[in-house]
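Just the one chain here, laid out as structure tokens, in the form predicted on its own.
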Amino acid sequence: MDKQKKNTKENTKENLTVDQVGESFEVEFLPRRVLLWRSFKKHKLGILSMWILAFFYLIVIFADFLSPMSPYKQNASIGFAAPSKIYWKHKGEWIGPYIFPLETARDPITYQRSFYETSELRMVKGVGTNGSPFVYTLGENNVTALVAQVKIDEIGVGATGEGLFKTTTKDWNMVRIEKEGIFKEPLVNVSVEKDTLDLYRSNPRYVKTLQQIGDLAQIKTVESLQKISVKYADGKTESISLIALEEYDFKVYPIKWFVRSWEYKLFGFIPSNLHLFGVDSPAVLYLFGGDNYGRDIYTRILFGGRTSLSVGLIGILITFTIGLFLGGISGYYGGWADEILMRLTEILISIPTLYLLISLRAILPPDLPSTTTYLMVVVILSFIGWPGMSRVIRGMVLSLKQKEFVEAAKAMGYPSLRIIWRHIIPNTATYIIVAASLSIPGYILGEAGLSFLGFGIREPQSSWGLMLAQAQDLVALRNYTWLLLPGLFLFIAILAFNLFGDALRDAFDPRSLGH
């Protein structure tokens, strides 16, 4: 008979290919670690997941040092700003990444807010009244600012030809850039005809401004050019009366590297205020707008971040510990501590997640600080997770404990609860990893959904639930689709994390090592 078995497996050697042969050769001699790397290896989307969580959690990590601004500092005067228009060449030369600073206009009938791109004058070229050419650059002979004198007119026309006239002259530190020859003639004409305030007139939200106004045909604004004030650095001013404007340039605001800024603690206990990037004030960099209040959505999506991401992981160290603990104590004594424990989970498990979510937040008191709060929310929602794992483990556990291992282990007189941590639970270790990249998704949406319903982080602090709740607004949202980009941040997350966790159960397949 054992003859028999030899020329058997003899045989069966025989027939296997030389890569098969390897491949028997390494499960049955390689490490473990080696085996799951390998079977790992082949999920291409949970290796870009890996990668994709990494730079995640690296780039919130280093938040303050990547963000260009404060996530507190606000600037109302820009709020819902459009993202930066970065430019790299100037008059066709290129000087590198660079941007203008931004202001505010009002449409005199819509009231709708809208910005554009504004500058200080850094050279202006022409002749003055005298009919002396002139040159002034910023910089140089002690000239420390170029303020432009403009006139502005503003006719309104009616539709029986009467109208409304409207002189005002105004100096302007930062110049509008956003229109060619905005000093050179033709003068500059912002108009609204009568069509386009008979579309306005259609709607409700408009009648009542257009009946303050009158019947009016066209609203018309004219701008021109009539002085320049030059100022020096001894604190003396010079003003040019102008017949001709020849030429003209704008001071740029390059996007400087490794700037010194806000101050932070770096890891929560290094001072310092050595940032990435940024940019000289006045000028304001929006990467990706900016929010109702002028704060920087890319700053706010980093520190964002932080609370969104650390949530699943702080939330499933606790959701585990209670949960192996409670369900290796439930599995391995059984009788009446199984009973109590297994309906408590039950009695848990049966309560609406959300009613219970609201529920336990209300409790706490509303004027608690935002470290607190989110304190209490991974703890609001380690509790609701808890007893789903619980009951796996106890499952696993009565299996376990019938093992020889734990027998052996009884015999020798060593006590349940090491027997419980270091036989039986680490042989869940499988479960548990695959099982804990799984539920992170869970924990990140449970604090997105309260924090977008108010009962989760406040301002001012952020997250990414947090952040969304300004997309509530349809109109705001119509505007401002910038709005949405932490929600896209929280979808590649939730993704990213759910294409791991099915990779790291692919990779723990006994089947997929070969066994």
Second form
Amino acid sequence: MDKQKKNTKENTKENLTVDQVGESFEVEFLPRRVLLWRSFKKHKLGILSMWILAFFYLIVIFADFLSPMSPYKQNASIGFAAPSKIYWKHKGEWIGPYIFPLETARDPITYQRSFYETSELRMVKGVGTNGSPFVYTLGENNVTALVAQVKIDEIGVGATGEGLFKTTTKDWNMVRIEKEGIFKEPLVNVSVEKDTLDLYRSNPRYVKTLQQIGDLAQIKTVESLQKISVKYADGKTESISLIALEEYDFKVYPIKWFVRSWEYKLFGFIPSNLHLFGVDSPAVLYLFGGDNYGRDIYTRILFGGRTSLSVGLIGILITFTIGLFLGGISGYYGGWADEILMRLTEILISIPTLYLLISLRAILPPDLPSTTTYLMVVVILSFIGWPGMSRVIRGMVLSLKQKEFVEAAKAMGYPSLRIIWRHIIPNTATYIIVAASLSIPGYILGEAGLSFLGFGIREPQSSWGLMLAQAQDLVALRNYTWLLLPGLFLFIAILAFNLFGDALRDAFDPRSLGH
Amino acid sequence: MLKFIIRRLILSIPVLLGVSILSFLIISAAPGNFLDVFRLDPSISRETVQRLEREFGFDKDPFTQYLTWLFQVVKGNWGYSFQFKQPVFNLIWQRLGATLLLSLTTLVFSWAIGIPLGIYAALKQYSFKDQLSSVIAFLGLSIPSFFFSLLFLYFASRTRLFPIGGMLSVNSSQMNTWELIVDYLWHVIGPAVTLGFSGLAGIMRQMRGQFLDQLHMDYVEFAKAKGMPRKVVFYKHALRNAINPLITIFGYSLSGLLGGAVLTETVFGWPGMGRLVIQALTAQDLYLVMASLMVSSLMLIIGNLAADILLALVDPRIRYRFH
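Having seen the form predicted on its own, could you give me the form predicted in complex with its partner chain?
What follows is the entire complex, opening with the chain shown before.
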């Protein structure tokens, strides 16, 4: 392939057109960075990855502003909530995005949790038992709440007829959305669980009823609206018995833009409480679902990205500083320093990475504060990375040492350290940049792996690997697929870094610059 | 050749010694003395603790301690795991088998598929299938193995096509050899695929690149011009030259598998070394940690040695350099 490239280049030099003269002129005289950028721009995937990475870092920096709730805020009662259902139309009318608050119910037999949407009554209009019509709206005339009083009849159905077991009354502050039919006509729920039936059969309170209806086959529950109690701001309550409800409406919880809610510090020092979007409580907006404590996965992915994406950059910075320093010295001076260093790197390289990682973590006390844990993880990752880097730098310095410009610098009497730092190291720059972008995924993966195993970042701090650890529970994995989302982000970030690094490597290849 | 192998073997001894010193340093640096746990455990008698103290020389200075420990290790006494209540040596021996089995299966999987795919992609360069395989390779290289494992587990638990962990079924003790092999293969698909996929992708890309480089060499052009059958040119001449660099990768991939298996083993509940280390570290079972560090490094060194020997076998230039 390269052969072909060269051939075409030679051909162009033989019969030059005006354009090609311009091109060869540019190759000769344009600054190097312009040429680099030009050849990098040819890699479409590399450009795309660059934008994706820029986007990732941007959303991670503004994580607080973009998050509707704090990453540590728990809603344990609705843990593992599915991503919120977002509605756009209300009663056939487009009113913009809104959601409803969630509540949980636990199946008495399987203990499987299920979620249902609830809401408050916002408006009721109807005719009372005294014959006069009424209209109540939340927020108007000091009305603070509209509570539905519901009568629940449990009726046994037997071989010879039906009989009432018991009647209870309940106040519904929050009405289950699926049960809205109750305002039109009584709602019949038929339940036929065997255990419940047996319970009723053996209950002495129902002997009389049971004798009337014969063998109990099933129990039905009939829910019907009895009264509406209206609560006022001054604490008074008015109870209205009603003949018919003509119209009613639920309160909706719109997704609001630029809301003020939980406090944070932008960039770590500007206090603020402005957020891009949010909803009023008790509604909780889960864009990507919730985790086991009911924390918002979307928010935690943003905050976890801070950890995961910064580990790579800081880790690479430390590794390169150590690698350049040690590799430079051992390559330039050689001798016993070189010998010791190379033996040491050999030993470190001989221990499988992850074993070394977790063993090093084991040295440290397990209960460190979260910032220290983060620093420790970065330091450990850099400790793993420097031997390989030092060896490569050493090799490059060894070969550069023989070059004329180094000889010249020596002849001019420059001190050795200056020659290393100002003459030799800058010549390894392209390699260093490419190697850096290609080895960042290793750091991100290392951190994710450590946290996944429970040796890295700890709760309540967040990192993509740590979040994935929740998906290790098979039951959770099966039922709450959204727990895998952090992995997707991890995957995209690593893919982008790989593609970006690949494009950089191609762009920095002297052949692609026309040299 | 023998001289080369012996030379390489001797060179790896100081590395192993270095690893042992490092492991010992890690153990010494860990908070607390690891016999503290024994002292607190009422089921272990005072005599046992004192005997262990003598055996591992805790009353002496660190240097003597290290020498004593090294001596014990050479003798085969690798210490006692308080968590599993058995000697560390036996424990590691049991788990090493599972890890090696998984690594070997993964290796076979990734190489048996990666090499032919790479050759195919090189021969059909720029075709749709070539580009498709490049895309898949890039995805494979970028997907974190434990995320892939979780995805696989999700798939397995949804479809019930594959077991959701372990190495053998519960009733494996009643199976005959063939059933055992089938049962093992059924269980190993998940871990091997998720662990070996990135390796497969890497091998495929390397093979494709190397083969393409060779195909553009002058000697290939010449052989073609001479009228040599295509098959002979490709598979006898170009392929043989292309495969050399891959042999170096072979050794490193073996060692990489041992290290990377920790995560896969944890996700799939594979009874291997990786999980043992995790359990040992969470329980601060430090003899076990030390021994597994040593053994895993030994495996890595053996892997590199195997790579070097293989390379020397196929490439005479390396053999002669050492004469």
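From a predicted model like this one, the values you see are computed outputs, not experimental measurements. Numbering follows the first chain given and starts at 1.
- A summary of the domain motion between the two forms places the hinge between the two rigid parts at Lys251, out of the options Ile329, Leu285, Val379, Lys251.
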